[in-house]
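Read the single chain below, which is given as structure tokens and is the form predicted alone.
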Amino acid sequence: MSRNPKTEQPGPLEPDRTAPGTLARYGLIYAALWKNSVMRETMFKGNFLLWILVEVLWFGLQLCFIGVLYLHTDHIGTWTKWQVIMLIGTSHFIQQMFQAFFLVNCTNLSELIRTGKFDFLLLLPINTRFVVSLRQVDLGAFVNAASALGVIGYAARQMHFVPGPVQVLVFFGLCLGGILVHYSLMFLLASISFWTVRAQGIVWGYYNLFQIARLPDEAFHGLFKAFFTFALPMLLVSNVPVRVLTNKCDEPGPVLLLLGMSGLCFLLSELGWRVSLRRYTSASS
């Protein structure tokens, strides 16, 4: 009798060749998470629009501050007014992209542990860090990220500067490295929740340090600059991409340092996550 591959079920030791691959499976799961996020945002349209307005006003205030500052000086180190505005736009873009994908999820980890909902995530047949990190998407942050790109483009126009396609690609690649730095360090701090149950104060405290990334690295010296370059690499996150985009980076050292620190931060966050999971017992025990 001939075998019908469309109806025959795989044996207990035979892989199901009709099942989607790992990447396709996770892609479908992430698409479902996006769908839930869209539904959530449409239920609270007022809140969605209000947060966009708040972020735009805050972004505008920072740009106004730089405008006032440069009424009294022409340079901060070697940074001109429009280069600093491009730096602020880049920092805002990186922050908003991080916020779109990771911020809410990192801050909610302690609540998942406190309420016992983390137990249900552990039972899911997928990587736990994946679902913890990407459960929700902040759609409003994409709008704010787009406004940041508009400011970057306007600043480049004011400088009569047109970057090449390679510079643009490297710029966005380094922005991804900056997002990875923010995500890794905040996720590592959120993992403290396995010991303290509540860690929102620590997580939001790190979020406030994002403001340092908006400032030119040449404005800092000594131990402060060393700490926020090698311990908490805030000064690398935005400065390095802008230096590459505006031809202010004459050597590969800063680029390699940002890429190395982003990889190191991710490895540290993964180590902290695994140690924290071994510490976790469950809400009911």
Second form
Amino acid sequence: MSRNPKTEQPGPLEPDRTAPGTLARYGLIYAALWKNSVMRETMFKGNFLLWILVEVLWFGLQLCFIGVLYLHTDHIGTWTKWQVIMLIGTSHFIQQMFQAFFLVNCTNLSELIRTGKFDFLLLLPINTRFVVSLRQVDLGAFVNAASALGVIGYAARQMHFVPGPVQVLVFFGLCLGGILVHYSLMFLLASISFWTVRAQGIVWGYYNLFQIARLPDEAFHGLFKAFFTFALPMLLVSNVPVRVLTNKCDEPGPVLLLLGMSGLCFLLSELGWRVSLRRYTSASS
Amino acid sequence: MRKYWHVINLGIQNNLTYRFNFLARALFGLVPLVAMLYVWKSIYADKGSGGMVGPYGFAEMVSYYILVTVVDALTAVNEDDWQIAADIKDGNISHFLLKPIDFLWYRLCLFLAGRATYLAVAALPLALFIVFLRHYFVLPPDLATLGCFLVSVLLTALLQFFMSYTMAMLAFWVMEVSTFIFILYALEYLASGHLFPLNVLPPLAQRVLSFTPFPYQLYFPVSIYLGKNTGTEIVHGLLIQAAWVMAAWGVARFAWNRGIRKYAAAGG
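Could I have the structure of this protein in the form predicted together with its partner chain, to go alongside the form predicted alone above?
So here's everything in the complex, that chain up top.
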């Protein structure tokens, strides 16, 4: 970061009137964080490309799985092959965007606490959650998100289907909701680090939930479906956007539910964060 | 031999501190498994009763995934590959060059200790899960099959370990081995039968896979258990599996010997 917190910190009671507005200030800080991330990535170019390859392989693997399933069936519920491929693409897009902005930062929280670096972040004159959540940007994930968009486009072509501009807009809006769900839940899990240093296992356990988000909702019913709709809304995250995009959504219910759940998850994570912060005692001193 | 028992003992004690992680891993791991079973159920429901996917009825398909989970718990490499790579990178292997203890056997002991601990922790959720699905769970056709299954599981564990060990040896040459480990893992996940039984694939794909070690990392023991192989096929398969184990062990030794020549300990 270019600003030196020690010299530029305004007193808590008299805000510095010459400083840029809050939004602009956070914009500047975030730009600096981006610059750091770009610098970090360019130091290990080969590694950067290899990580993209890893993600592409895993993405291909999911598509392969769907290909094999549809060797033996024509539809899962009402979902056809290309609709499910679109679903896999969308789920990958949402996951990669989440990964681009948040994943590393969430998994790093327990490390920050364990090493005592968290103290330093607490002292910065900015919102601590902001800097903890957005410290690093994973640039490779943007490349992978783009490849997911490519697959979505290809699936639409195979279905001879062109969505309207409003549909596309709503689709991306709902994807944002999905990203917010993943971020909020993962951040909530990461906050467990304040209680136990072994939270990393739990945070990685969340990875298993991504696998549910890419499956068609109609395969599920009963308690499982209810739990992953209303408690951990994995079956909404990517299913609802794809339903909107492919005219599989006749009623506003699921859309409102996804938006509502994403808001709720965010609120819960903020609450969990505040409760956890109050518990925090430094590890280093 | 006694010193290796000590290593196993130490490994178990070390691993027990992570019992909570293991439990979380075992529990979370069941969630996508259940999801997968739901998807298959809806595919089978569409076919009506007696519907088959490849040579599998629904009950057999459920058994397949349960057994995959069991064999995986018994044989999967957990963090051994990362740790070995870290040992090389951090220079911890210097000790082993001076001591009368072989690094490969040392790590194998730790791997076995890790599996034993994991199994102890994961046994309860896994058993509950199987009880829950008992109507779909099939038993092996006879005791001989069960015996062959167990032998094959042991070979699977060795194959998994030696392959991971070889991958970790890359740490002698490159800074960051995690990408390579993940690439191999992705291939294994698909080609070893983790996602679906390999004999629902088109024949050509099955044929290609049969020339790789991957099916022997998971699919082969499971298909023995389910009685998908006849007597001579089992013997033949076990011999091939043993050959892959020997080959992987040879490559692991070779990579270590080459790596050690390049190795220069920095610092202590």
